[in-house]
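First, one chain by itself in structure tokens, the form predicted on its own.
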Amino acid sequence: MIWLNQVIQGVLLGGYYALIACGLSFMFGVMRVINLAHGDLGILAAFLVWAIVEHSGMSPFLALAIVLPLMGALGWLMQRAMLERSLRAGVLVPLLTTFGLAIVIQNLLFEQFGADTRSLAPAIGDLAFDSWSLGSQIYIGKLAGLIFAVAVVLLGGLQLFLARTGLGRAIRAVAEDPDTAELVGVDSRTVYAAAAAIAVMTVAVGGTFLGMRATFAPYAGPAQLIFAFEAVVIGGIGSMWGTLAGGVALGIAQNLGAQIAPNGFLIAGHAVFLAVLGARVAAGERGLRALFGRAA
């Protein structure tokens, strides 16, 4: 029963990882850009929500509704002002650009808020710790269940958006072949900017839920980026449902590892990531060729 409980908790944790990772997967799938500032953008959103809650006393969910369009505008601006230019200079320059952006965000947050950790848990009341009981040894946290449900809805919504809307079809066309898409009247610059806005808005949701389920600090972004990257690689780059599967696999591995040894939480997750990465390199699957060699 203990092991079953760990698996269930791992699945719920995987929902959070999928929520953090979906924007990273989406941006790479469209623009072939690995955004090293992805985790820090999520932390930025968490701080913005926290600041609104602190000064107004409103619910974090309402504060998130205010922050989301701001983060979308930031994503749009980031693409137009930085990534669009750096993409012309080769595959390495966007990595350096987003790395520099991550450092800027971290230091601005440190300058504004200091090094103290923050949490949104006090602002959501009983939701932060309340749970449903399934038998005598299995408990499902209401917040964890909500995060998983939001991840499924968000990923499913993105999948439907790409399949059923005009902008979604334009995004898929540009992701496949931007030059040909331009020939049939698709404005690739606008599509790229819209994709960046969507990606940043999704990580804003993930960052806000991080603030509800744990604590965050100005330099917490890189750790979230690592978890997001591992979930994306395990599940398959550019695949929305694959990202959910990758996040669940990572969460289960971490929880089972923690059950085996106190320091096994991170080690087990990294081991699964490295095993999948090694298998894909050995098999020469398209996802890894796209990640490391397509631009070359």
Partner chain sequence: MSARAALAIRRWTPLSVAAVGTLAALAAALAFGPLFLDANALDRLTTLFIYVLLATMWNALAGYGGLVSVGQQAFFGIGAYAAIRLSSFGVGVYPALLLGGACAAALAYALSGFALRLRGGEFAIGMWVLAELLHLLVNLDRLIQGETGTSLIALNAFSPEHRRDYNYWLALASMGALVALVFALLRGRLGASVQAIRDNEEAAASLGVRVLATKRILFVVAGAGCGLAGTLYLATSISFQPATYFGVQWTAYMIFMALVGGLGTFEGPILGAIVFFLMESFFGATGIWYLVGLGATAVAFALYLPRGLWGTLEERFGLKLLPVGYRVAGAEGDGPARGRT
Given for the second form:
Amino acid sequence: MIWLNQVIQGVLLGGYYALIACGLSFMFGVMRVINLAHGDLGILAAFLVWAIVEHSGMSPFLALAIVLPLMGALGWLMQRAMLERSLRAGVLVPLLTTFGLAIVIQNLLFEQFGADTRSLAPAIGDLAFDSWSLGSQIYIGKLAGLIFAVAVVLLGGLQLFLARTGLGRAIRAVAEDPDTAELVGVDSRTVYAAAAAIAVMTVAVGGTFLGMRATFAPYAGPAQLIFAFEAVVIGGIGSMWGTLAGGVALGIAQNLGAQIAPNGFLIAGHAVFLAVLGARVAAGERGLRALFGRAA
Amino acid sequence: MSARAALAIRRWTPLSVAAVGTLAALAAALAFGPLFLDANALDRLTTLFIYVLLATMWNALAGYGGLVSVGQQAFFGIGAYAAIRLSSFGVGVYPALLLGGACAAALAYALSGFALRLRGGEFAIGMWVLAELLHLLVNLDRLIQGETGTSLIALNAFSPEHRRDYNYWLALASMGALVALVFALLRGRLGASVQAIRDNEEAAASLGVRVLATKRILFVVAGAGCGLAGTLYLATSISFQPATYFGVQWTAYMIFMALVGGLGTFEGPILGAIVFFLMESFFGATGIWYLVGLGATAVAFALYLPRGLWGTLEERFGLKLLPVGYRVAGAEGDGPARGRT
Amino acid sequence: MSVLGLERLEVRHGQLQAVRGISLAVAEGETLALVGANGAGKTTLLRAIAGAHRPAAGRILLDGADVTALPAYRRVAQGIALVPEGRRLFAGMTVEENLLVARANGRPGPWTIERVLATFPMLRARFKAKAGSLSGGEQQATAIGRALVTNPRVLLLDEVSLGLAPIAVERVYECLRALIGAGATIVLVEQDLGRALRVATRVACMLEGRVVLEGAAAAMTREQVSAAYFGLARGEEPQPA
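Same protein, different condition: the form predicted on its own was shown, now please give the form predicted in complex with the partner chain.
Full complex below, order starting with the chain above.
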């Protein structure tokens, strides 16, 4: 029963990983950029929500509604002011610039908020610890269930958006072939900026839920980036549902690892990630470079 | 005959001969540092040597191998950890420090088959995860006591004064040896392969350039260098806390130094290390804003001065002090010739 | 007034000058065929008109308005559409989606997705199929349809017969003749001289980035064009249009 419980908790944790991972996967799919500041943007959003909650006492969900457009604007700005130029300079430069941005965000957060760990859990009342019980030893936290549901809705919504809307189709066209997209009238710069805004908004949702289910601190971003990246690679990049599956696999591996040994949580997650990556390399697959359009 | 003579390939210009000579003389003079420098100067210079070593290693990877690693702290940490482990087994402390670098090189070799098949961002974060995993595994060692860490107690066998001198010499020698090794490698057959790969990896592979083998050499050398830097840092600080050694900030520093100095230029990272060293000396006390500044400067250089300080000087003045590229003598004045067809 | 006008257009690729001072005018309802050997600069010229290459000098006029400074996507809204060499469909998207992407950005006009399907009936059955899974002929039809749904004032076609089976080429050209009959303004690049002379109202032969021979297709013989094609007519007076 304990093991079954760990698996269930792992699945739910996977929902959180999918939330922080889908923006990373999305941005890579469209712009071929791995944004090394992705996790830090999520933490930034969590701090913004926290600051609003602290000052006004409003619900974090409401505060997130205020923060989301701000984060979207930030994503847009990041694309236009930084990534656009980086992309023109070659494949390695975006890694360098986003890594630099990550350092700037982390240290600005530290400067502004100090080293204390924060949490949004006190602001959501009972939701933070209420649970449904299934049998004697299995409990499903209401928050964990909510996060999983939000992840499913977000991934499904993103997929629907890509398939059914004009902007979604333009994004896919640019992802496949930006030059030709321009020739059929798509303004690829604007599409890129919109995609970056969407990606940053999704990780803002993820960061806010991190704040509700646990604690966060200015330097917590890189760890979230690594989890997100692991979920994406395990699930196979470009597929929205693959990202959820990857997040779930990562969550299960970590929870089972924790059951085996106290330090097993992170080790098992990293090990599964490296094993999947290793298997993919051995199989000669092109890993991350799989076509984005295939699954969208 | 005359056509060939007109296009003779020349690498040594009088200027570069003078530069290499000056550098060798400078290194020789620095070797006598403990005779005329005070304790503080020796400590500071030891730190600078470590930075030059790190910057040169990261540049060898990214600037020449096209491998942007966010996980070089793996080797930094493993080098230091191996030194501690070896010392606990009774190996003499300075030999243990050197062997720590060798262990890091061995680790790099072991990882290379996997890591070098990853591409771009996959490699960048894959290396980062490897560093995290190694950090966690090192924490499992009872000797290390988790994040509490331990100290290289055996160093107490030497008086602080002797230790300072030995550390200084070790750092100078490690830096000198590895910088010279990278220089020699890039001037040899490896250099031609590196340039071919940098211009076009697929084309290079089709011309028979052994892409993986070439990258492996750079990867292992960089592993050795970063490992040695880790052991040198351990020698100066004595205490080993895993989170410090396996921290991603080391990579951040390396990226900063290589970018600011000039990625893909041989001299650039050395200049970048000096810039970083000076910035740390002057602004390090400002704490957080210093780090914000480092990040912002790195972004600005990557975007607006991608060839770095040295690369920009080189472009403007056709300067090449430590020539690792090829220079077509007949085309003098056009600047250094790139291996373009 | 001509629909499309080029004034002393020059395009460079790095050191190489691909287009060297070309001036041309294409009138409403005219079909201009650009012919010439590989490397003569035809594709570069077409792509420069579409906005994929920025000219080094000269002007591009659409209905008399200067569009030289506009990026490619804004030229589509102004009425220039290119069917690129190699078709360049969005392979991961369906035929319908390929058409929808273009439709969202074009000018208002008679061309709708329904009309594309009526023009190329073979696409009807493959409407929901991924473009990457289509045959060469179906792909070319989709590519032309994708350009048409933007309701261009001038349609640019780059080697539409390249890599197609002969029967597929015939069907594509049947459709083109129908378009031309309906009064479309077209600039096309075609390797096959005979076909170019048959379908076009005017022919311009390019050599090393210049137009060396230009005139009404009906007034031109195959021999004249092929002489110009290989540079043998250089120095002769251009044929009067």
